[in-house]
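Take a look at this one chain, the form predicted alone, written out in structure tokens.
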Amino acid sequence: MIRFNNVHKAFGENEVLRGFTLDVNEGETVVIIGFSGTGKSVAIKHLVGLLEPDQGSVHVDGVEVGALTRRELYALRAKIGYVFQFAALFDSLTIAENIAMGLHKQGHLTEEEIPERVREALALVDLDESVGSKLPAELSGGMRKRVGIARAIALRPKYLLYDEPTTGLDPVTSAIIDDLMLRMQRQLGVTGIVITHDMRSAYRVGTRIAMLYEGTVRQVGTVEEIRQSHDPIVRQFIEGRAELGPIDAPEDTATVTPPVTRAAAPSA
């Protein structure tokens, strides 16, 4: 279980998270929603503890990501996949080379075994493991957005973060996508938070739906009571329309990681 409890967090005098609580079950898919910079990329960043909220905690199957040593902050983040918005692939490796990456870090599989595991990852996201020999520039986006995927369960994790699976996509591709991210919940059982724009894809895939505005969440339930919801922001944001436009600072404000000071890690 994730909880995000009274998560506060500011970049100077910009205060981007103001009281964001919101808890994410096993085995279900949390959809954010939001307008543009309202910090819901800032909410997630927290999970991994590459962001420490300014007050309020954020608790990943009990325990504190705050409190962790640098250790077991690496121990957690083995149990997290991130999908990137746009793939994040190394250009200059092959596609097997991206997926196994991760997996040459982890250290937990043989050089044998890592390229059985590839082909598996690459299996589950109905690509060819002929596909692995190429580089990212020969794939479509929609291709390299699977990749995205298969590098991130290559690591058999508990929980999938993604943000922003469908933007620049196709509505057939973005469906594709849709139903791959509905297979990942049902078929590997992980738990899963989605943050989008595209309110099409967000009732596809959520099992609940969160919106966050002006720093905190606005409204939280299902699929269909945030379709029939009568909150007028929740209604302009799912109608399309967004004369309010961003409230709080884009949300790339945090690429820069204010350094950390976390207690130090036990000698080996």
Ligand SMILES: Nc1ncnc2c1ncn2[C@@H]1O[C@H](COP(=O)(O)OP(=O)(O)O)[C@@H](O)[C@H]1O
Second form
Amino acid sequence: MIRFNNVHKAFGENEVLRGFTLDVNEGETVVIIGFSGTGKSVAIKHLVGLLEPDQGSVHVDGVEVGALTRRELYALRAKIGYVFQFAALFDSLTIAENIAMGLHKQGHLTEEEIPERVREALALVDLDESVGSKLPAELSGGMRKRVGIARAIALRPKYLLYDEPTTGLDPVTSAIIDDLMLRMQRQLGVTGIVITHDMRSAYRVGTRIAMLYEGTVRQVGTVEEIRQSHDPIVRQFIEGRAELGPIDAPEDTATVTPPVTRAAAPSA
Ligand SMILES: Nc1ncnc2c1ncn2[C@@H]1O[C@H](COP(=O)(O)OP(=O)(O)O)[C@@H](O)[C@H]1O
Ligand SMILES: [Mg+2]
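Shown: the form predicted alone; wanted: the form predicted together with this ligand:
What follows is the entire complex, opening with the chain shown before.
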């Protein structure tokens, strides 16, 4: 279980989270909605220790994230998969190498077992094994997104965090990604947090929806409760979505430079 309790987080004068409280129960997929720049990404970064609260606490399975040693934090991160807005794949590594990277780092599998796990992860997102030998640039945006999910699921996490998984995708591709998120929840029992601007996606994948506004949870409820909300801010968000384009956070880039050289990277 994930528990944000009265989390405050400021960057200088910018008080982003001002008493953010939210529980995510096992087996749920909680969708976080909210206007651009309200702190949705900031909130979930607390779960993997990328940020620490100024006040309040974040617990994962009863353990306070901010109190962990470096080593304990690594153990926690093994439970939490993170799917970024853009797949953030290493552009000089093949898809299989991208997926295998975390497995090598985790060190649970032998060299022989890794390719099998990579195949399994690709199959879970309906990608053919042959995709493994391609480079990220050879894939469409939607396929890269699937690879991002495959890479996270390959580590068999208990939790999956999706930051804007359908932003920038056409409706058909978005629906495919929604289906994959549902599959992760229903077939694999993964507990999820999905940040999205896409209300269609929120309604499809959410077991509950929480709206972040001015640093706190404005409303949290079932899909029906949010759909029928009488809160003027929630309504404004839901109804205004069409006018607002996709938001690109500065740290989210389509590809990133690998920390290892091509030669040092694991071969597919
Ligand atoms: N590492 C950081 N340093 C300073 N400001 C940050 C940092 N990360 C996020 N912010 C600021 O926090 C606010 C919330 O950002 P973010 O969580 O990315 O919004 P969103 O709800 O769109 O995901 C923004 O004003 C952003 O500029
Ligand atoms: Mg964001």
